[in-house]
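Just one chain is shown here, as C-alpha cells, and it is the form predicted alone.
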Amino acid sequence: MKKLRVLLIGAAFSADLHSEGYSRIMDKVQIVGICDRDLDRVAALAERYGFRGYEAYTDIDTAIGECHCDVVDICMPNFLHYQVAMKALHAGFDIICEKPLATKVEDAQDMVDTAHRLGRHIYYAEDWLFAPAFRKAIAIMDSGQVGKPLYIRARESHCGSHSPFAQKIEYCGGGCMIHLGVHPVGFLLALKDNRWTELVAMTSGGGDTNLVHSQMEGEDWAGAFLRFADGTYAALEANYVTTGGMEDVLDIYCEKGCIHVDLSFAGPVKVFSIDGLDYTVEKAEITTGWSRPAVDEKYNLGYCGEIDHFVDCALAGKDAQVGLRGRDGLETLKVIHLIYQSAKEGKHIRNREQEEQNEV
C-alpha cells in the first residue's frame, strides 16, 4: 500500500497534534521530514511520536525544495500560513493547514486561487468537525428525531494564550474571535454549507478596553449573531477570560428536542489530589483539588479524525469534506472581519449575494 510522505513545517505545539494523528495510522502515513529553526524540537517531536527515517530541517525554503513529500503540513505561527502555503502549492504540493487559513482575507484568497490553478488541494484543520461528540450531535440532528434545527449556539474559550504571537494583531490577526470563535464560526458555516444571510457583533476591543488583558491588541472577549439561509439563528462566543481550562460548548435548540454538547469536561475520570497532577485538561491554570483529567483529549477534540480523513484524501487525490476545504477556511476567514467590521461599526452587515440567491 503506497503511504503518503507528509512534511511537517513547525515542531511546537500545532505539530503535536497533527503528530497523534499521524501516529495512529503508520500504516498509510509515513513523516519524510520535520522542519524547525531548534532541531531539539524536532527530536523531541519525532522520539515522543516514534518517527523514524526522517529528514531535520532548519530552513523552509530548504525543507520544500529538497524533501520528497506528498503533502506539506503547516503548522507554524497564523501569520506564517500564507507564506508557507504559496511555497509549497507553488512547489507542487497539497497543503495542510493550521486554522485560520491566513490572518487577511486577500492571502487567504490567494492561497484558494492559486491552489486551483495549479490542481492542488487545500487541506483546512478544522477539528471541531471530527471531535466524535459534536459529529454524534450532528447525526442526532441529521436524523430528525428531535425535529428542526432552529437556534445553536457554541463557544470556545480558555484563559488566555501566552504565546508571543497571540499578543498582537500583526501575528495573530486579531484577537479570540479568529484565534478561538475560528471554530464555532467555521463549524456552524459547514453545518450551513457558508449560506449565511446576515450578522451582527460586538467585542471588548482590544488594549486598555479589554475586559482582563489589556497587553494584548486584539479583544479577549468576542459574541456575534448570525442568521442562516435557511432560518436557523446562532450565537457565537470566543473569550480569553475563562478560567477553569478550556470550555468546548454546543447547544442546538430543535422544534422537538435541543442537544448539549461539553466537549471538554465531560471525561468519566474524576480526581482529588493535594499537590496536584502534571495535566488534567488544556489551559487548567491549578490541577490541586478535585478534578476532571481528559480522556485521550486530542482524540475526543477531533485532531486525529481530521489528520486521518486529509490523508485517505491526499492518497485519492480529491478534497476534503465540506468545513476542511481551503474555501472554506476562506470563507470561514471571510466571516470573522465581517464580525469584526460589524464590532468596531456597530453595524449589522447583510450577505446580500446570499439574499438574492435566497429569491431566485
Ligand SMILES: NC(=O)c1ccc[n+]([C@@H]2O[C@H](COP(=O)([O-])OP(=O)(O)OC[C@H]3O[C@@H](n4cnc5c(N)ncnc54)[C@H](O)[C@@H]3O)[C@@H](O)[C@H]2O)c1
Second form
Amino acid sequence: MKKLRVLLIGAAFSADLHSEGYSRIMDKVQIVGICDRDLDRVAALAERYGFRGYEAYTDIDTAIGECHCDVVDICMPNFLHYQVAMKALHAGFDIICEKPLATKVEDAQDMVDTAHRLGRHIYYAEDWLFAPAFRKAIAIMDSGQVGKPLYIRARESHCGSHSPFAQKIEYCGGGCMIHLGVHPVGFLLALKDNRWTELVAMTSGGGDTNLVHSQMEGEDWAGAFLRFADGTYAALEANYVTTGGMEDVLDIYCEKGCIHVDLSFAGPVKVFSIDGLDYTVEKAEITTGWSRPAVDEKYNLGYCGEIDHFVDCALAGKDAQVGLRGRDGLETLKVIHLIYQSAKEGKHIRNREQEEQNEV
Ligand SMILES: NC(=O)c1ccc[n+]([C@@H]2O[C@H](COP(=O)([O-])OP(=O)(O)OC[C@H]3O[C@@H](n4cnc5c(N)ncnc54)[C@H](O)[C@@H]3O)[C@@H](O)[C@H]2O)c1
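In place of the form predicted alone, output the structure of the form predicted in complex with the ligand.
Let's see the whole complex now, leading with the same chain.
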C-alpha cells in the first residue's frame, strides 16, 4: 500500500500532538522530514514516536525544497502559517495547517484561493471535531432523540499559552479568542455549515485591561453570542484565567433534552499523591493532592482521529469533511475577527449575506 509521505514543520507542542496520531497509523504514513531550528527537538520528537529514516532540517525553505513528501504539516507559530503554507502549496504539496489558519483574513483567503488554483488541499486541524465525546454528542443530537437544538454553549480555557509567540498580537493574531476560542467557533460553524446570522462580543481588551495577563497584548478573556440561520443561539467563550488544567466544555440544550460534555477532568482514574505526578492533564499547574490524570489525552481531545482523517483524505486526493477544509479555517478566522470588531466597537454585527439567503 502507498504510504503518505509527511514533512513535519515544527517539532514542539503541536508537532507532538500530530505525531501521536501518525505513530498509530504507520502502516499508511511515513515521516520523511522534520524541520525545526532546534535540532534537539527534532531528535527528541523522532525518538519519542519511533520515527526512523527521516531527514532533519533547520531551514524551512530547504526542507520544502528538498524533501520528497506529499504533505507538509505546519506546526509553526500562527504568524508563520501563511508563508510556510504558500511555499508548500507552490512547491506542489497538500498542507495540514494548525489553527488558526492564519493571523489575517486576507492571508487565509490567499491560502484558500491559491490551493484552489493549484488543485491542492488544505487540511485545517480542528481537533474538536474528532474528540470522541463531542462526536457522540453530535450523533445524539443528529439522531433527533433530544429534539431540535435551541442553544449551545461551548468554551475552551486554561491558564495561558506556553508559547512565547502567544504574547504578541503580531505573532498570534489576538489573545485567547483566536488561540482557544477558535475551537468552539470552528466547531459550531461546522455544525451549522458556516450559516451564522448575527453576533455580539466582549473581551478583556488586552494589556492593562486584562484580568490577569497584563503583559499580554491580546485579551485574556473573551465571550461571544452567535445566532445561526436555523435559529439556534450559541454562547462561546475562551479565557486564560482558568487554573487547574485545560477546560473543554460543550452544553447543548434541545427541545426534548440536553447534552453535557466536559472533556476536562473526565477520566475514570483518581489519584492522591503527596509528592505529585509527572503529568496529569494539559496545563495543570500542580499535580499534588487529588487529581484525575487524563487517560489517552491526545486521542480523547481528537488529535489522533483528525490526523487519521487527513491521511486518508490526502491518500485519496479528497477534501476533508466539513469543518476541516481550508475554507472552514477561513470562515472561522473571519468570525474571530468579527468578534474582535464587535468587542472593540461595541457593535452588534449581522451577516447580511446569510440573512438574504434565508429570505430567499
Ligand atoms: N490544536 C490544538 O489544540 C493546538 C495546541 C497547541 C498549539 N496549536 C497550534 O500549533 C501551532 C504551533 O504551536 P506550538 O504550541 O507547537 O508552538 P511552539 O512555540 O511550541 O513550537 C514552535 C516550534 O517552531 C520552531 N520554529 C519557530 N520558528 C521557526 C523557524 N523560522 N524555522 C524553524 N523552526 C521554527 C520553534 O523552534 C518551535 O520548536 C500554533 O499555530 C498553535 O496555535 C494547536
